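The chain below stands alone and is given in C-alpha cells; this is the form predicted alone.
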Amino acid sequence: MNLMPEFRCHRPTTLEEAVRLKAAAASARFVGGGTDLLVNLRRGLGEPTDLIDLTAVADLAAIRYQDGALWVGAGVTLADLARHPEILASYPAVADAALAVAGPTHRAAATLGGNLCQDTRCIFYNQSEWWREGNGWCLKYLGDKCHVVVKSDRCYATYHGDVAPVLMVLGAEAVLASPRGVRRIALAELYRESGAEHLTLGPDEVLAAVALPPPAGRRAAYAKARVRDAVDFPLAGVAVALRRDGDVIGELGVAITGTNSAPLMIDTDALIGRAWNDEAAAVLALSLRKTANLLRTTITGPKYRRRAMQGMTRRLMDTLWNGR
C-alpha cells in the first residue's frame, strides 16, 4: 500500500456547498465512508486534488416518503439501511442485497451512494502500483492496453455492487444534485457499459438519494455467489422481483452484477403473460446468457461465474413464484 497522496478535505454541511466544491475543482472526489475510495487510493489508483466528505451533509443520511416514494439519501449506511423499520416492512431484499455487503465493519461505515458509485474492479486493476507497473499498466488507469480483452479499445473491468441490481428490478430512480438544480434518472441510466467510465454522472453532479417506489405487489430477491460467505464481492449476483397474476407472471424484473462493466436488467418482455416452468426457464436462461459478459476478471472462472448466474436465478424464480 501507498501512502495517502496530498489532497486539500472539505467537510460541507449542505447539499448546496457540496456540488459548487465539486463544480470548482474538477479532479475533487466525494467521500462518504470511505471503503472504497480510499482503498483505491492507497493503492496508487488515483490522484485526486481534493476530497468532498459529505458525512456532514444531515438530509443525505435521511430516510422519508416524498412525492409518493421512500426517498433513501446517500449518506444512508448499509448498517441503518439494512435495519430501518420501512425498508425491512415494504422492500426486504433491499436490506439482505445490504447485508451481503462485506462485514459488519464495513457496513457501519459505507453508504448507500457509496456501494451504488463504488468503482469496478479487475484482476489486473485492483492491485499494488508496483504489480501494475510491472505488469504494464492498463486501460483503466495510466496504461493504454486492455488485459483482458487485449485487441479491445475499452476497458471491461466489472461492476460488483449488491444493492443497485435489487433497486433497479424494484423501479427505484436516482435523485442527482448540481449547481443547476435536481433531477431524476431511472437507476440503470446511472450506469454505461465501460469498465473505466461506468457512471454517467456529470462533472459537478452528485447522487443525492434513491427514489424507491410502492411495491405494488412485487415481492423480489437477491443472491450472489462468492468465494467466501462474507467479505467477498459478488463473483455474479442476480436480484429478481415478480409479481404473479394467478397462474402466470404478471410483471417480472431481472437484474445481474459482478459480470458486466455495470449492473444490467435483463430482458423478460418474453415472459409476461405465462406460467413459471421449465420451458419460460429455458427463455429466462437465454436472455441472461446474451447479456451476461463474463470474462477474466476475476480470480474465479467465466464458465462457473456463468452456470452460478443461471442456478440462482432459477432458485430466486421458483421461490418467489411458489410464495416462499
Second form
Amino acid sequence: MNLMPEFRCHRPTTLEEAVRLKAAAASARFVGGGTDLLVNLRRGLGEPTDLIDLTAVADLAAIRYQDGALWVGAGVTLADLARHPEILASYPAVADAALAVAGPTHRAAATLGGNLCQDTRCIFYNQSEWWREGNGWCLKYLGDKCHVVVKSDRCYATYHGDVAPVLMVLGAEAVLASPRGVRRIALAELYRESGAEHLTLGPDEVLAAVALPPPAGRRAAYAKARVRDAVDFPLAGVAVALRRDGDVIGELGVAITGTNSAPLMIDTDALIGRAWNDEAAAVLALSLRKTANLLRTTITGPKYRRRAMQGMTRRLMDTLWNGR
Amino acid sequence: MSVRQLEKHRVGLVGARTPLIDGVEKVTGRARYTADLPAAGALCGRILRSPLPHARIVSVDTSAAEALEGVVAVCTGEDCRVPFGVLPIAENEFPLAREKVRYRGDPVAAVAAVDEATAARALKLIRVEYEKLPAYFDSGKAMKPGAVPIHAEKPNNVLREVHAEFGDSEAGFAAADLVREKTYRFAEVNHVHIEPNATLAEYDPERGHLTLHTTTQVPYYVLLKVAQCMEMDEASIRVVKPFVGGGFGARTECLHFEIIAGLLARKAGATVRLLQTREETFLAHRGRPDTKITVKLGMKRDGKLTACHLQAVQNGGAYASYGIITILYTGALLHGIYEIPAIKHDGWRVYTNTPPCGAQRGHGTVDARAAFEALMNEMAAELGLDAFAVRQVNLLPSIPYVTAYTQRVMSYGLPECLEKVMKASGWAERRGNLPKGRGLGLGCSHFVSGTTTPKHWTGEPHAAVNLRLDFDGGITVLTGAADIGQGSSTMAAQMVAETLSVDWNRLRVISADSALTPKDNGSYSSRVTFMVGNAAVHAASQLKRILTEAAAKKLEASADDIECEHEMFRVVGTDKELPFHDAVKAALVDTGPITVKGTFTSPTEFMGDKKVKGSAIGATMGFCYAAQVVECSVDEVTGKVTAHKAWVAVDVGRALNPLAVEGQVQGGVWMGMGQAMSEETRFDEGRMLHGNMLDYRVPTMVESPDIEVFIVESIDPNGPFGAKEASEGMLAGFLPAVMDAVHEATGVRPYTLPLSPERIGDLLDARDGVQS
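Having seen the form predicted alone, please provide the structure of the form predicted together with the partner chain.
And the full complex, kicking off with our chain again.
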C-alpha cells in the first residue's frame, strides 16, 4: 500500500461554503466518491493541500425538474443515477452509460460530478511514482516530455468517462457554481482537448449539476469497447442520439470518448435530412476519423480502438434507425 | 489401503460435501493474514528498486538515508553475499542486487524506519550510480550471438536447453497420412493472487533468533533460504505461514522480500513489517513465461497419432527460479495422456531482462498442452474426423501403463471424462449446427499428483503428519502442509476423521509453523493430497490401533475382534461396546498423552529412471485427467469472445470432498479462461505496463461462464482412499477448447493467446481482407 499524501479534509454542507473553500486554497481539490482521485493520490499523482469532500452538500444530491429541464446534481451517485425513475423513463441511455462504469462497488460511491470531471489517463501517467520517476516523468505531471507523442508540446492523455458522451448527445448543459454565482454552459464546453488541462472549470468553480433538456423524440444509446465487461474504462465509447423523421434523419448527435483528451461531438451536419444507409454510414465514418485521435495511451493498441469505434457506431446507428 | 464402501452422509468423512475447516474464519473476516498481524512498534520496511532493466551497479551511497531521523536500518547487496534460488543447481539471485541489476524492479537497497513516510523519504536519499547495459526482452534477441550475458555463467543467455527423443519420430512422421506443423504464441501471465506479498520479521537480538510470518506456499523452503542467505543456523529461525490469500505457484519458492525482511530485522535488531504493493507483487512475478511452441503431429487417416515433435522457447526472465523444471515439463507431460509411438522434444529456457518467471498452476504443461490439443483439433477437422473420436482412438491402451518417460499410469479416467462432457454438452447434435457467431470446442489435459522427486533430496519421507491425543479427547492434526486456500487442512482432518471414524468437531488442525509442525516440502506440484493425505491416513491408522488395543483390553477381547464405528468401539458380533472417550482414557493409562507420526514415501519405481535423462521431472504416482467442452460466441464488431459455458469432467481418483473438488476444478478452469481470454503482461522496453489490476485483465464475474463439473472417480491404487490431484489438470484444456470454439464461430483459427478483442479483430480483418 502506498501512503496517501497529507492534506486537510473539509466537509462543507453548502455549495457556497464549498466554493469559498476552493477559492481559499490554491491547490485544493474537490472529491466526491474518490474512486478516481484517491487512487491517483496514492500513486503520487498530485499533492493537494486540501480536499473538499462534497458528499455532505445536500443540494448536489438532488434530481429534480427545473425550468423544463431535468437537473441531476453532481453529487448523485452513479448507482442512484442508474436506477432513478425519471432517468429510466426519459433517458435510459444515461442509465446504461452509468451502469457501464467500473463495478458495482465503485458505482455505489462514485458521483456523476466525479465521473464527468475524472482525470485523463495514459499508460505513462497512471503508474507508481517509482515507475514514472524511472521513466523521466511526463508532460502531464512533473515532466516536460510526452512519451506518447514525442516532441509534443501538449499532453495526449485520454479522457475515458462513459457518461459524458451520452449527456452531450442529449444536449445536456453543465451548471457551474462559483463565488460569483451560477452559469450554464453546453456540457461539451466543460472540456478542452488537452490531456493535462482537460477541464475548463475556473479555479474556484465547481460542477454543481447537469441539466438535461426533454428528449423531444430523440432516442439515444451508448456502446463501449473494453476487454472485460466490468471494471474496464472504455477503449473507445460512442453515444448516439437520433430523431428519425420518416425516412430521413431529423436530428443526430454523435459523441466519442476514450479516443481523445476530451469527449468530443462528431460533425453530423451532412447527415441531417438524409436516409441512413451505406453512403450515409461512409460519411459518418469519415467524420469520426477526422475527429478521433487514437494514440498509444492504453495497453490496447489504437488500431483496435479505431476499428471498434467505427463498428460500434455503425451498429448503434443501425439499431436506432430501425427503432430496435 | 483397502477401498471399502464409504459412508458419505457425515460432514468430514470421505466423500461428504465438507465446508473448509477454516472457511468461517475467512468469510467472517476473523482470519488474519500477514499484513493483519498485530506487531506493536514494528518498523516499516521499504525496498528501493532498479529503474533500469540491465545495468552494472557502480556505487550505492546510503549515507544520507542512514542519517535521516527515524531510519533504523539500511541494507544493500553488501549485507548478503550468498545467492539463493529454488533449485540447488541454479542459485543465482541475490535478495539485494550485487554488481548488477537484471530487470527493472530488481531490489537494490532496503530501509527500515519508524513509519512509512520516513521509509519513503529515506529511499529517495539513496544514491545509486548505474552503468547501462544492453537489455533483452525476448528470447530471440537474448540468444543472438554477441548479446551481453545476463549471467556470466551462461554466455548465450540460455539457462537450459533440452533435447530428447523417444521412439523414432522420423519414421513416425513418414508413416502418417497427415503431417502438420504450427507455431503458437502464448503471452506471459501472472497468478494475481489476491493477497499482495508481505512478511513480518521479528528478530530477537539477545538470542539471535528470527521469526518470519510470511505469505508463502513453502515455509520450509523459506526457512532454508533465509538461513542460507543470512548465514544463520536453521535452528534459530522459525517460519510461520498465517492465512494466505492464494498462491497458484507464485509462492512456491523463497522470494527476495522474505530475505530482505529478515536482513532488515536483524540489522535493526527489531521487528520489521515489509508490505509489498500490487506493483511489487507483479514484479516478484514467477508467472508463466511468454512461450513460443512449434508442434508437429503425424496422424493416420483415423486420427491415430504416429509421432509428435514439440519445440518450446520460453522468455524466462532475469533469474533461474524454477526455469529448468518448467522447460523440462513442456516435454515431460507430452507423455501419459495419449499413446504416441514417438515423441521428440526440444526446449530452450532463455534469460531476459524482465521479472523472473517461475511456477504457475499447470506448471510447464499448459502452453505445450494447449498447442498440442489445438493442432489435434485442426488436424481432426482436416481429416473430417470428430474431435472426440480423435481423442478416443489415441487413448492409453491398458492400465497400468508405463510411458516412454517411465511414468507409471495406475489409474486413467480420461475415457469416462470424454463420455461425460460429450453427452452433457450435446456435442453430437450441436457441434457444427450452432448459429453463426457461436461455437463449441474440446480440449483435454492432465497433471501430476505431486512430484516424487523433491527439489532438496534428503532421503526423508515425502510427507509426515503428527497426531496428538490428550485427556480432552480432542485430536490435533499437526501438518507442515501450507493451506493457501486449496483446503489442505480440511483434507488432512478428513483423512483422520474417516480412518478413526470420529466426529468432525473432535479435530483441529495446526499447520505450517516450523516450531510446531513436522517439516513439509510445501504446497506445489499438487503433491499435498496425495502425499500428506497418505501420511495422515498412516498416522490415524496408528492412533486407531492404539485406541483399539486399549478398548480391547477394557472389553476383555482381542484387538482383532474390535470394530470402531461412529466413535464406538464394539466387540464384533456382540453388544459389548466402549465409547470413544472411555477408549481414550484407557489408552492414556500408563502412557499419558499420545503423539503418533505417520509418513509417506513414494516407492522408487515412481521416481523416473536414471537412464532416461530429465525423467525425474514429471515423475509422479498418479495423473489427474480432464476433458472439457467450451461454448463461446464472438461479437465481430468488438472482437469480443464470450465464454458462455464450460462442461468439464475431471478424473480426481476419488473426490475426498466433492464440495472442495468442485471449487478447485472451477478455479482451475477459470484460471485457464483468464489466460485464454484476456490476461497478459505487457512491457515497454522492460517497463512493466500492467502492474495493476486494471491493465492486467483478470476476468471479472461478468466474464465468468457457468462451469459445470463432472467428477470421475478412477480410484487410484496408491492415492489416499484412491484420490489424486484435483486443481491443476483441468486448466490447460480451456485454451484449445475455446480456440476451437472461436474457429467454429468465425472460421478463423487463432495461434496467439490471449484471444483479446484486439487479436480477434486483427484475425477477422485478415479474414475479410480489410485494409487498415
